[in-house]
Amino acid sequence: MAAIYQAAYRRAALFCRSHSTYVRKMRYLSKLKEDDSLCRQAQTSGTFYLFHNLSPFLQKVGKKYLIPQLSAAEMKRILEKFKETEQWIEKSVLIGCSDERVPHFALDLGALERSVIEAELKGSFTDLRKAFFVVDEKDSSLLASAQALLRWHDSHQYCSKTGQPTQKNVAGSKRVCHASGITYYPQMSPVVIILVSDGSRCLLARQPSFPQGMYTALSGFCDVGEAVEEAARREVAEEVGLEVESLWYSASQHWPFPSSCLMIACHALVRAQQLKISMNSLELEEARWFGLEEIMEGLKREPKSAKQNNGSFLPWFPPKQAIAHQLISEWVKQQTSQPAQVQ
């Protein structure tokens, strides 16, 4: 019995530490975002993720994109390369910290020479969507939530109501307009993604900047007083012309494309007396059902594999960074584990 109780002791005290060591980190991040001081001295011993006019450097090793962190230290030396002061430090942004607390900043090197940081670093500057497809998922979030955020000072350096010019404070976490006392924090749009089913299959469309071939879930901004169930079936009514029956919410993901979006996604079923589509051409290029088969061999195909020796594409999906990807294969799972229905 006693080492029943030490057993359970052990599981509570390592359940408390890790839940400490969160909670530390994100008090340690509050203090950041609103003590200069503080967070100016952070600077010295954090680490920085490098942009360049919003694209992020990465680093190929092997076949493998990494995003390398670098020190102060390293910071201090590429700014004196370029003949630069330490004060370029000052327009980094906070973007997390570690475990053990040290500092995470997203920095914008775009007026200094890209070729040359690129040579001396020995990587690349990638666009944001491209990167999406070549770093670990846990890394994608975190290049999504450092160009939102470097992407938002870029557009808010003036105040909307005097004109004047607005001043970060030092995590980045806000601009101040010191002439009418008004204080700006960055903001993400919420936009609902909703996998439409009929029960066996389930609804994919396109707009015409999509790249050939892929399919994605639909979406869009929710309005101004909207409930997220309202902004669903309003959606899918004027996407498809379809009527929502029943809808769920599935998960939520930060994405940066077009700009800083909250993406709540759901599933919806709409009514089987009503399956037809009646596409809106002006959003979308196409809308079908799709059965699980072709579900489950869109997932394997890579966009490289997509187009046929006739010109065409067979269709493929979004990555599995994006939240529509998480859509599809909870449904195929969905579809995949109920039971056969009795003949």
Ligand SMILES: NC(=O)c1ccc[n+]([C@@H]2O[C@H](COP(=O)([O-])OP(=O)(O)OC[C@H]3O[C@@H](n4cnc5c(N)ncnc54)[C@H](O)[C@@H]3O)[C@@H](O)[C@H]2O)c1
The other form holds:
Amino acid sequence: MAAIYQAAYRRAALFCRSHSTYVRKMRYLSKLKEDDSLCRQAQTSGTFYLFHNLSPFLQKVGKKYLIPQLSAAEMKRILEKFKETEQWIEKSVLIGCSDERVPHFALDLGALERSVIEAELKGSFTDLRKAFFVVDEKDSSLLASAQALLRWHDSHQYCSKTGQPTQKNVAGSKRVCHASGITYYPQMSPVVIILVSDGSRCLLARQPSFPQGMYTALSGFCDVGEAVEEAARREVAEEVGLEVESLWYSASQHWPFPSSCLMIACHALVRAQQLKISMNSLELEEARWFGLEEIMEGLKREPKSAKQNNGSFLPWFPPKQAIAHQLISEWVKQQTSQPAQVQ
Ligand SMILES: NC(=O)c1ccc[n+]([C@@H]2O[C@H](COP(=O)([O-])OP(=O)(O)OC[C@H]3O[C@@H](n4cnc5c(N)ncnc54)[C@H](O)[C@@H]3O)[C@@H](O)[C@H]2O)c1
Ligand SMILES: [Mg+2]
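Form predicted together with this ligand structure, per the form predicted on its own context:
Starting with the chain above, the whole complex follows.
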């Protein structure tokens, strides 16, 4: 028997030595998603991020907004205050773990009195549209994915085939309808976002719902069955009537507004012969070309300082948390690093 344990110990030690922290974390998380009893046990030593009707809990410390993590013991104390049982913990969803493999969960306490929790924990549940932009950048993506997962569970409580209740696994990585045997997995909608350039200018647009003065790159949901390249070409054609000549991928981002999108960001070059924009006014309010100087000015401008004395607005662009910002910054870099053309 001892020999079996020694062999297992040696295997575990070898595993630990031969894998990076990242690999060990990912393997651990994947195990928690598959093994309900392991995950239930992890809930007793994990930390919890709180939400209330999908608004994350924030604490303001000086000028900074922090997202506190509650220990399992603190969670227990809060729930006891409401005379709620620890069964509540089972409603939580796994959202990651630390390098030391302390698991992190998110839990929505929407059914409990908001003001009581806020007073008890000295903070406030803040709409994600504000929270996302005031917390540290690494925390904003954590909040976005936690909210997306909680939102998905909230809206998938019944099987769309049988109408019967679905049950979540402990980690919250899926829901099952036991009547039909169907397993549902959390979903994101793929969206292409394209920064169109003619080589020396780039094209930005406004939708009527945007804050005044804000322009961003073109975007659109992928149709079913469409490749990213096809979706990008179609959206540019639909929204501004231009044909994409070449397209290259930049990066991607999970975007929580209005609900879980996977933003796939690309740069596109359009044919120099046909630069006349024919805007689709059902979707856009304005679409126009911007030169390098105007883009550089706009990147420096704060939304608050965009309003002019005559009531009009100078252009400003999405903040760095949005992948549109990255596309625009990359375009500037590309323009400024190009060697000057010999006349
Ligand atoms: N992070 C960023 O930098 C950034 C920048 C621009 C847009 N976005 C996001 O991209 C998304 C799509 O942009 P858009 O408005 O230009 O899309 P769009 O041009 O496809 O137009 C939206 C319309 O598409 C239809 N639609 C088709 N599939 C849909 C689906 N799965 N979900 C919702 N509507 C669907 C609806 O009729 C909707 O009104 C928005 O959620 C927006 O917040 C993010
Ligand atoms: Mg669009």
